[in-house]
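As a starting point, one isolated chain is supplied in structure tokens, in the form predicted on its own.
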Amino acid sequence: MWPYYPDLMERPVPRYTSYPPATAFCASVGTEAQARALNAVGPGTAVSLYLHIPYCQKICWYCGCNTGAAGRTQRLSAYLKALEGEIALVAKLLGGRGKLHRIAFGGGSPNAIDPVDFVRLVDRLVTIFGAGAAPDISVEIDPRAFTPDWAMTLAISQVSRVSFGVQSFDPAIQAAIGRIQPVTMIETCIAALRARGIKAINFDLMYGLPGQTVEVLDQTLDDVVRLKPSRIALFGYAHVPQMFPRQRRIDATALPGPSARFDQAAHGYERLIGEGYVAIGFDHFAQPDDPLAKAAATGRVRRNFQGFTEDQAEVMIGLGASAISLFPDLIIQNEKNPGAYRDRIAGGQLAGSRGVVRGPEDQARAQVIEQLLCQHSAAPDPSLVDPQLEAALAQFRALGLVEQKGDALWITEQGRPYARNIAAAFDRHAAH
């Protein structure tokens, strides 16, 4: 269905969970800018929180996240103490002006901590930031460390959505990426959650894994469709062992080539659409009754550091090592190293260590990029269109990937796999 253009598909482009992307962050933008942004949040502003737990009970070889082995109980205790310290610092600057809409726990693996500590964190967040509101709460879970206690804990904490890192159900692939979790394990986790009223369950899947073929991917999708998760993300594995040494344990010679990866992504798209899922972008899918699918139907899908979302909050505050905060005119990332992060908080400092100030032009470009990825159309301000951009768009038009309809640029059905490439044409920070 989709043509394969190697010069486009093999060109690295950001995922654009923010604009400017993280490659544009610099160390000259730090705690002073972070404090100003928090102080500038107006009364009643919708605020979402993201808490990063950079630890896992077991480290997977493929993982590109900022995480380490949970190991010693003291390490987790020290981190949670720092996290509570950061919560207090941020809450003081925010001064109760924000209106809490959502809380997302990610990692790492949030269930690397003790269930009691999780309950305490949720209670503290809702008490300090919520002002009596009942926010939507989502949690990423490692099924290998999931227990009946955790199912009860999530229900007690009124968690509304749980995401499982599935990647693949194929035993050989699981062994090749260092993540052994039989399908029966996932079935047990899902049954425990649904029995306690948690119905919104997400699966994260991967293509481009060692030894993976379209047929092997399809076998995993058979089980996925049977288990009926609310949302599915089908990501391409990025093999960058120079950045993540743990990936050196993966046999690079067994990885599918670019054309085979494209075929897997395209097949996954066609299979899941055929099973009744609604496409959100090219690699995310949702059941028709899921809030994300409903947002897509009304043009309200957004994009932030959690990927595609129905969250309309303009302010997202990241808490924890490496967490990123998003304000209309600023993006700021916390210190990545957990030890250095703890030292900053212990010294009474905010944790922001690198970021980027977003002027009017960056904000305009961010809106165009987000609209292209989420709604597949945008009407860019003429001031953003220069000869270089027009030349790039002309190439996409010639390939049938975009169409001009009045003032609006539309990504065609053929252009969906290349949405990020098209969006990148508006990225003034990229090397075109």
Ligand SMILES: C[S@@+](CC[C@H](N)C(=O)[O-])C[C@H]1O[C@@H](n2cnc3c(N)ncnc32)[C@H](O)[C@@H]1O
The other form holds:
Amino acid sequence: MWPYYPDLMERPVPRYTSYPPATAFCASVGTEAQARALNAVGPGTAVSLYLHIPYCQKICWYCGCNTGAAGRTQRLSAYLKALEGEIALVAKLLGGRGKLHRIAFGGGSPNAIDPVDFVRLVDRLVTIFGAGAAPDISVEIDPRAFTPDWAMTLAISQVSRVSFGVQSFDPAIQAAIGRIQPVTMIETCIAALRARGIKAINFDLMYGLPGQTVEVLDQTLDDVVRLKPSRIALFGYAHVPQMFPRQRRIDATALPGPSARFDQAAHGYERLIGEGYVAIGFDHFAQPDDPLAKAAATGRVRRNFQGFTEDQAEVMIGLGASAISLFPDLIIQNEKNPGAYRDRIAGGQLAGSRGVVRGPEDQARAQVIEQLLCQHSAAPDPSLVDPQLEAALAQFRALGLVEQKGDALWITEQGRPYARNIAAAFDRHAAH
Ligand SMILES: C[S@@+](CC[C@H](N)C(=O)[O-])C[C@H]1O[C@@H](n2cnc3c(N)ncnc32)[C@H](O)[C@@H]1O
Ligand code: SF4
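Can you give me the structure for the form predicted in complex with the named molecule, which would complement the form predicted on its own we have just seen?
Complete assembly follows, chain above in first position.
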């Protein structure tokens, strides 16, 4: 069992889906830097695309994503028009360079748009960026808005992986978080996809929900293991109503405290490992034959804005409102507000609005942080080590959370829940 250190657990640390993290982005890094980075992409550089659809048919009370109610179809078609405009602008700057590797659709809920529009969008992306390649395509889907049409659409578009928001199968929790979806609904979705040959299915689950206990989580996990998703992400619910007013509908007094949250995360980890899943990083699990588990076995897991991934592309281009692009020397986020995003594109401008330039030291720190989170070990360059870092690592060593083996720093099994705290010791942008 993992040891519980409340002061470490309760310390706010970034999720490090990028380094420097989003808190270091600033408005002085914008479209000029974005255009320069796109111009610098080489002909053989592996490029992955992320498309953000910031709409859902129904908004869940707990949601911390950049999304809003789909509402009128006019709103969706105006957004899709802007997305097409952005695709054209980016493609012009790339000038046919870059090798399309993957396309990930996220949100929000990509199935808030019309299936016909989705097919058209995939077709356009593959034609413009693909040059005949057959990229891996993954899509996040809200099961409540899934229809048989969508199963056919995803199959026609050669989507290989679908991710469903499940959160919890407990009816009382579903009522408390404003997201009703009986287990039979998920069963129907999975059966429809499997019948169409789409076997790679992810579930998003959460712990730390109102009224949730280890026992209630365990009941959800009973159904999860029965349904055998290829991957599971088990996120801790982040309750920040001051940032996401929709979360005010959640009864904060019913939320489990930090030590109960810790027990739930620990239980989820032990149960899923016991069921044969391979633990990836600190909150993902994959079946042993899933490409993510295979990547873990060979030290090739990566971390980006979508979490832990086996995607090895050097460049990720984010398209759509709030989407983030990742270049070796630049991270840049598009304008978050869909209306302002549309205006930018309509004016013939790229949409990058905040970012951070990564110099050689940031890149070296980014590599150590990524390796610690993904591989649980890293061999930091001696130039990154200073007395402050030494002191932080000595503390983790004394607690048995890290070990030094030659040049390499290893996170122990006991240190796993503290991986982000350990990574934060290498973060020069964080307030220590
Ligand atoms: C884009 S949604 C997944 C796809 C689809 N929209 C759905 O909900 O079915 C992203 C995921 O982020 C997670 N999430 C959203 N709000 C969260 C929060 N406040 N704390 C932790 N995880 C959250 C949920 O697990 C959710 O499934
Ligand atoms: S959890 Fe998914 S479906 Fe619910 S509001 Fe957020 S993005 Fe939309």
